[in-house]
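First comes one chain, alone, set out as structure tokens in the form predicted alone.
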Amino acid sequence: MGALSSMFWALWYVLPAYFANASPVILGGGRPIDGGRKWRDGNRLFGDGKTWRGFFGGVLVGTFVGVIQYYLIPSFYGSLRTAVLLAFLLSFGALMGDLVGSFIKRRLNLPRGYPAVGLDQLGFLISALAFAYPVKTVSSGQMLFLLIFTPLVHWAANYFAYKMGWKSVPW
């Protein structure tokens, strides 16, 4: 497999996680996951930015992206069942990673929306890859590519969302 082809398939693989991670910006709102509860340090567990609607909406969007991918290139997944399972695991994993990142940011007293370089861009990716690993994985070269490329995509998507008025800060 050539380098360009390998990069394409790595992006194709992780696409449900990208969509799952981005969609709460549009679909979120409503009741916070932590219900306003605080950790023993006195700070919120996750904060108002992590809502049930955003979490479940993100998982649904990411899973739906996997179904669309299956119908576009069925040979990548082999079966619709595998496509749905993998897309669900990538999406759920991405949003769990995002929650862990938010939890860590609250422990560090970082306010909502404050950038945490590395944690914001890679936490969702690493968690998504870990959750999906039992079903299908990428090569080490593809993983390295995703670890380098994902922060660029993340920053560009956040800037776009900021310009569209969906986010209050460009990071």
Contents of the next structure:
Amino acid sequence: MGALSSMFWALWYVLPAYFANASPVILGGGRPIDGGRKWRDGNRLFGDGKTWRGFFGGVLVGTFVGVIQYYLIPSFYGSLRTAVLLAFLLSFGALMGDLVGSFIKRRLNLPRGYPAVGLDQLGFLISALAFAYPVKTVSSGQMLFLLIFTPLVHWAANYFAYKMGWKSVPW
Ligand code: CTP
Ligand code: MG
Ligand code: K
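Having displayed the form predicted alone, please output the structure of the form predicted in complex with cytidine-5'-triphosphate.
Everything in the complex follows now, all chains and molecules, and the chain you saw is the first one.
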């Protein structure tokens, strides 16, 4: 496999996770997952930035992206069932990683929306790759590419969301 096609398939593989991670910015809101509860340090468990609507909206959108991908290039997943399963695991993993990231941020006394370089850009990715791993994975070279490329995508997507007025900060 050439380098370019290797990068393309890595991005094709991870696409549901990207959509799952980005869509809560638009779909989120309403009741926070922690229900307002606090940890023993006095800070919120996750904070108001992690909502049920954002979580399940993201999982649904990401899984749906996998279905679209299946109809575009059926051979990549092999079957619709695998497409749904893999896209679901990537999406669920991404949102779980995002949640763990917020838990860590609150324990570090960082308020909602405060940037945590590394955690914000890679937490969801590493978790998504781990959840999807048993069903289908990519080579270590492709993983390395995703670790380097994802922060750029993350920054660009957040800047776009900021410019569109969906977010109050560009990170
Ligand atoms: N969002 C949501 N539910 C989620 C994840 C995200 O509703 N499970 C929405 C929230 O409106 C959130 C926005 O998407 O503010 C951006 O997500 P993110 O940057 O992950 O949250 P932050 O507000 O930065 O909060 P934190 O500091 O906890 O990361
Ligand atoms: Mg943020
Ligand atoms: K985040």
